[in-house]
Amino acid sequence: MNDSTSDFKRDGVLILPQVLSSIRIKEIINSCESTLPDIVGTRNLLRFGWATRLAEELKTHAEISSILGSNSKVIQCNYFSKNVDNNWYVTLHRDLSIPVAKEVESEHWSGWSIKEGQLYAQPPRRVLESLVAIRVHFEDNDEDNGALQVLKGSHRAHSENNDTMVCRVEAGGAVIISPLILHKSSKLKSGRRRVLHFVFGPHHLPDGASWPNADHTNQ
């Protein structure tokens, strides 16, 4: 286990600079703008080939690969676009729901809901502990344009150190978090903030549950 992986397991958060080049970021922005015109957010980007290809590209990055392990698959990709006209505050929370193909009869699953036409549920904690989210940033991100804030270590069941960390990152960089970490973001004061939020998980789910869109995620 390298230092980055150890830090991530301990803190539940890791910032990686320059995961993607400026040229690659421009290409991705063009793909976003052509497929998602005038939209502030969506959960369903894996229907686009450019998003699934980018997920596979991220898995080839040495430090990301070490954190994800060899058996991970992309299971979700969200897009968030904040600017002064489309601005919001996100309260402290954990990401507890995952997309699933169909409901299962199990006491270990709860919180069934439909979001953008997709079924979501809260799985057993062991599933959530196996997930990793990778947030790719299109712009430099700091306190002025709604940088993510996390409580370090709060992803662990018993954590004694919950220091607040502002996730400052440059364009082309990535913020890697455990979905179980407590996190929030403020309204931006200026500029804009565009983020692709990928979630990676295990190939198989317990209790007969399964991921949706298997053709997108078996890569």
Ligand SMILES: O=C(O)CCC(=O)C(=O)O
Given for the second form:
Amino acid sequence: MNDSTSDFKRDGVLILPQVLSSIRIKEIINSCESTLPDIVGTRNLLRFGWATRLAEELKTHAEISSILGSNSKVIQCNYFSKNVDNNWYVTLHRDLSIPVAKEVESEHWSGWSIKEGQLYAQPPRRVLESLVAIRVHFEDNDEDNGALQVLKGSHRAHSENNDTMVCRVEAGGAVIISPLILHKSSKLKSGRRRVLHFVFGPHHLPDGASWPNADHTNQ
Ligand SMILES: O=C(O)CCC(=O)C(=O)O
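For comparison with the form predicted on its own, produce the structure of the form predicted together with this ligand.
Starting with the chain above, the whole complex follows.
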């Protein structure tokens, strides 16, 4: 295990600078803006070919590939576009729901809900422990434009006295988090903040559950 992978496992968070070039970020912004005009946030971008291709590209980055392992699958891609007109904050929480194809009868699964037409549920903790979220940033991000704040180490089952970390990152960089880490973000004071939030996980789910089939297009 290399240093950044062990740092990520210990802290539940890792900032990687320059994951994508400025040219690549401009291309992605164009794809995003042409397929999602005026969207503030959405959670089902894997229907777009440009998003699934970007997920595959992220897997080829050396440190990301070491963190994900050789057998991971992209299971979700969300988009958050925060600006002074569409501004929000989120209080400390963990991301406990995943998209699933259909309901299973199992005491290990709970919180069934529909979001944007997709079924979600809370899987057993061991599934959540195997997930990794990679947040690609379109612009520099710090306290002034609503950066994510995390409690380092809070993804672990037994952790206390976790330090708050502001996830400052430059455009083209990525913030990698365990969905189990406690995280929040503030309203921005100025500028904007656009993030693509990918979630990667194992190919198979327990208890007869399965991931939804992505309806990919080639946009
Ligand atoms: O990007 C943000 O501001 C918050 C994101 C978040 O809370 C989440 O992904 O669960």
